[in-house]
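Here's a solo chain for you in structure tokens, the form predicted alone.
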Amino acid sequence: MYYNNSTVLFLDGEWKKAKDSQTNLYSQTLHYGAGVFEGIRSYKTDSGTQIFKAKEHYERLHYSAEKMHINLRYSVTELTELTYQLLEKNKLDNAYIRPLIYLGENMQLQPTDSVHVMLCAWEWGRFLGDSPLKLMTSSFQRPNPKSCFVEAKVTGHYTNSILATTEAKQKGFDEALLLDMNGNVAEGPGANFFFEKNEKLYTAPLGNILAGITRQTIFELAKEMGIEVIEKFFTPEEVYKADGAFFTGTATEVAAIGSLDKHKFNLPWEETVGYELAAAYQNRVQKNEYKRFELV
């Protein structure tokens, strides 16, 4: 589903054909889980295709290879330019895009000058689907922000994620909701969270989670709407009560969310503030807004 005889990616430098492209079986990134990715999207406009906040993306992405030793030899100018190339190289519009970081040849527990860079693309639905989630508190925490860096984007953090969502899936949920190491709720596998109470807005500070660019659209679009947002540590027993909640990502979007641990919140999605953010959220991708698309 990700490419197909005819598809083109970017490798060092080279356009290649996806399927004819290569790793190293000793590559420090497949044995150890050290290396960086993002998650971008590109939509359809009536200006044609945009990249929407490449610009903060791929600093994210330079934040990242920082923090994990890694020399990142592209700009941000460069990389988000090489970015529209695939586009127009694969015809796509609509899609989400993936770089990766990886790292060559190296056994060592240390950091290495061996650097590859991957651009890639596909067209991709909304990650979490259209319908309102169903969500199990999971039996695994978030990584103590003193065990790495968890505001950075690391390829190896992401096993955490798959467990999480392995165990709620075999357990009949749809998502998984993960915990801090103090058991305040810090954020899904691959998303933000945000939940509704009294048309007011809660969400995890940072500190524990991914600061989510999707996450800063919707502290945006609240503040455009008139919504207050507020940063706090609350339990699961919290959101029992809520309105509603739903989960923020550049993969998800804004996906609704309709109940945790089978506690069902109070409002139907298509009544809560979140709807509404998430409709604006579209429009802000989609249409004429082009005051947020943060293009170099």
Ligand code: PMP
Contents of the next structure:
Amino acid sequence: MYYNNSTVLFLDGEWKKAKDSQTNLYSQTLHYGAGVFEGIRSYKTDSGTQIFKAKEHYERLHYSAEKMHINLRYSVTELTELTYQLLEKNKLDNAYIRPLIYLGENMQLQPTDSVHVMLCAWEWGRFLGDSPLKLMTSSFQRPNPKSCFVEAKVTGHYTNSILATTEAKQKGFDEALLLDMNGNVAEGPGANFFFEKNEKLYTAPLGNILAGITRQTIFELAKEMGIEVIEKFFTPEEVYKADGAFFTGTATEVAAIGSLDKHKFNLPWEETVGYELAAAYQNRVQKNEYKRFELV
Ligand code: PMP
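Having seen the form predicted alone, could you now give me the structure of the form predicted in complex with this ligand?
Let's see the whole complex now, leading with the same chain.
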């Protein structure tokens, strides 16, 4: 699904066939989850393939690496250029791009200088599909920000996400909604959460969530469209009375949510501001506003 016989990836300065690429089984990332990564999308636009917000994604990758004491030797500009080459080599335009920074052999609980840089890409439909999602409040909380850097995109953090999604699916829901350590709504396993009441949007403030790049794009679009967005703490009970809700994320884009814990929202998705924002988001990503060489 992610690669075929001709797929090429970037690994430590070389272009390699995905099927022939290997990794060290003593990797610290494999054993302890100490790696950092990104999820980026490129879109076919009128002026060719454009990576959406490449700078923001690679700056976050650098932030994540720094927090995990990982020395990432490629600059934001270099990583962006390499990603365009990756897309060209694989003849991809609408693609999902996965940069992974993983570590070499090290069984100590200390940083290592052995740092590997891998970039790969594949075609990927919208991560959470297209029909309104049935959510459940997860029994798992998001990681406490005193236990890790929640704003860093660290491979090991996703064990929490896997547990939450699996629990939701096993109970017949489509996806989970996770609370923070104080019982307020934080985010989804791989997406930020917004709900809508009387044409105003509400979302959790930064602190216990990943600072989503799509979340930021929604702020920008809402401002342009005159929609108020309020960052505040709220409980699942407040969400039960919502007019609508949606998830945002690079892979997810803007995904409609129909209910939380079987409490159906008041409006059909098509009548919500979330629906308008989902359409505006598609326009934004397909517009030629993030020019390839206007990086710094
Ligand atoms: N929260 C989590 C836990 C995520 O994994 C993601 C996906 N990266 C997001 C939020 C959304 O972030 P972005 O919009 O930057 O993709």
